[in-house]
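Heads up, the chain below is alone and in the form predicted on its own; it's given as structure tokens.
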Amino acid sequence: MEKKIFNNTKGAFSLKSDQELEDSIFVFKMMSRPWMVSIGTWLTKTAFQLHLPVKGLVKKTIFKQFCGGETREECIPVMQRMMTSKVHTVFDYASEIREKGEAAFDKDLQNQLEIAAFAKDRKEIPFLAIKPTNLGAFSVWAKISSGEKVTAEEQQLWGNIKRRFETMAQRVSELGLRLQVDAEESWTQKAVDDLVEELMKKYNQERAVIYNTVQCYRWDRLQYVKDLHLRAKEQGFKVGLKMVRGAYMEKENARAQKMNYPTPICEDKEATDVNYNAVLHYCIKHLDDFAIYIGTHNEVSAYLAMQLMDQSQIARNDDRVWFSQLFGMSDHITFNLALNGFNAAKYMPFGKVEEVIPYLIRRAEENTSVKGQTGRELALLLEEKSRRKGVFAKRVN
């Protein structure tokens, strides 16, 4: 296995032209000053509540570097650039001011579908990513996972729930490609666990096509993995699982402390990371039954899944094995795997830019917090601009 490939800052940048490349240096400058990012996320809800004309500037720098377009149209040529460099989509309608009520539900349903078609003929999306609150109320999701009785109107809500899924997972099978859903908070997940295991039973014997995702944060899901294996291997389905590390962890504290229960969070990050590779190396060990999708900024996960299917003899573009990091960081990590014949892919959030404005606050508070994230694009970006520099002052000479 080939060492220090993502330093390679010529293949990861291969596709941002001089212009591109300063634009990601002066958005990882601002979000390398954490009181910038709060000053600018204070201004910029401010200014969309207001109605004030900023919708160009936000689009021009966070927005173009975390999301994909504002409609599926827009982001082809996008996708189309990433594919001629090997790199994949996950498509990801990423707004998040929707309607509330069952209508709205069903509308987005019908969005989903919409999206699933367009993708059909499109060999750049191989996956589609959807929220499980994004088809049910986070309330029903909630109750159901409790173990609680539910009453007559929640159980109705709940086959509603289930009647969007079914929908959806029919449609992906029957179109050939494969759906992620994605985790949601602690005391929502049972229910989520539960839905998306009836839907791999039913859709996964061949290959995988449902997969569910996996919070390496909270400390049981080693132990969710393995019996989720042994029932698998019982009733004869495939394992769609996507490993992430988690989006939650101070709420899920939060909350665990207020109503005083053990918090399902691993202790410190150290140890997430003890989990995450654990579970990545039990996956690896019985891929004849699983099939994962590694999505993690860290380097020395990704490392330790290449070494693992090298000394397992597992061919790099195995399509049971994909890795893939956020549409606009990592590029160090996505591009040099697909540059080394892995299978690559990033998850591309789309969506009209007012919409998405939680997902981009996100990103950079994400970014500000994460212990050397900013740091390590920043300095590589900037490492690319100084090669590129030293490139033309050779060429001139």
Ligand SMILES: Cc1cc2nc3c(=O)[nH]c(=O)nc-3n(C[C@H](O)[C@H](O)[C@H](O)COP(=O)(O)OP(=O)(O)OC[C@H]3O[C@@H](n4cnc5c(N)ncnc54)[C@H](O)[C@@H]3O)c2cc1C
Contents of the next structure:
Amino acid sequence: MEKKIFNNTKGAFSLKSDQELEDSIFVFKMMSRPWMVSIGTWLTKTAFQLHLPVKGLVKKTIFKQFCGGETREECIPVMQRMMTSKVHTVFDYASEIREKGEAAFDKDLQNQLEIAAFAKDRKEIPFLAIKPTNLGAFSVWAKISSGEKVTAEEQQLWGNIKRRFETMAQRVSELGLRLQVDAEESWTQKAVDDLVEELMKKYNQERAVIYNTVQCYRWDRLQYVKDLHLRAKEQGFKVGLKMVRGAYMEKENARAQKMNYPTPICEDKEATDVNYNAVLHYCIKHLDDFAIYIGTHNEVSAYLAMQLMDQSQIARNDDRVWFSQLFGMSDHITFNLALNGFNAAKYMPFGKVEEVIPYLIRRAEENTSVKGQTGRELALLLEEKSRRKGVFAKRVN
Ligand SMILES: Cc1cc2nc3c(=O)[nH]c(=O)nc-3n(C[C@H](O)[C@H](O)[C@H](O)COP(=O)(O)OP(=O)(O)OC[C@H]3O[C@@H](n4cnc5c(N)ncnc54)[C@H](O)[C@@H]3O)c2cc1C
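Same protein, different condition: the form predicted on its own was shown, now please give the form predicted in complex with the ligand.
Every component of the complex follows; first up is the chain already shown.
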């Protein structure tokens, strides 16, 4: 197994022009300052609320870095360009409005079905991604997950959610695509796990069409994966699993403290890393029953996955193993994986600028210097810039 394939910045940023490299450096430099992110977040939210004309600025900077476009069509050239480097797209309509009327959720289902039709026959898009709250109210997911008695109205709303997911899963299956269901806050997850398992039972008989997401910052997830595996073997379906560490840690800990229950989150970062890698080990060991989608920007986990595949003699392009990073982040992992023959995809959100603001804020917050991501992203971009300068200087001399 080659070491250090991720150090190749030429491969990582081969699609970026010099100007695009500068644009990314600018965005990551801005985000490296926590005060800038705090002020920027506040200003952006306020400006949108007051309908101030900031959309153009947001679109040219942070939106361009982290989203494929505002519409499906706008994303096409971006996807096609990535595909020239064998990097695929996981398409995600990123609107994050969580409570809206039933008619609006039905409209969103239509939108998702249109996205599926759009993705069909596009070799760039092997997967679609959907958030549970794209097709049903957060409050209903939470209520069903709580196990408390539901009212007749809530029962009806829950029936609507199930119907929408069933329609979506069926269409995705018919079109030969795959669907990942994202994970959100833990107090909505039980209902998601149960519903997605039902869909796996129905649609994952031959191959994994439906993928659930495990957030490995939750200490109970390895056991969940093992239990799910047992049920899948008994009932004869494949487990589709997207594995991530988890994006809502502060919120989870704050809620647990406020409501006085043990936090579902691992005790520290190291414990999360151990848990993530344990889930990875388990799934690769039992790959006959799993199809996995390794969503991480962590180089150690990515190298480990490559190593485990190698040891188990799993072909690099085995369709049961995909690696993925978010669009606009960790290109050094995605592009170098693809360059080395692994299945690699960018998770590409799209949607109207004003609707994807919560997603952009999460990216900005995770990329402040406090969380340590920006340092690495910025260093790699700057390294590539100086590499290009060196090449240019050599050519001139
Ligand atoms: C393709 C893709 C899809 C994704 N989909 C989802 C999704 O559906 N749902 C979702 O929640 N997230 C999702 N994420 C985000 C993901 O959960 C992480 O927030 C992000 O990827 C950072 O984790 P990492 O493995 O990349 O890297 P790292 O930088 O190694 O890990 C950072 C993560 O470690 C954990 N962590 C940090 N500090 C501590 C601590 N003190 N104690 C315990 N744990 C800690 C947190 O989860 C934090 O996000 C996705 C990410 C990718 C790449």
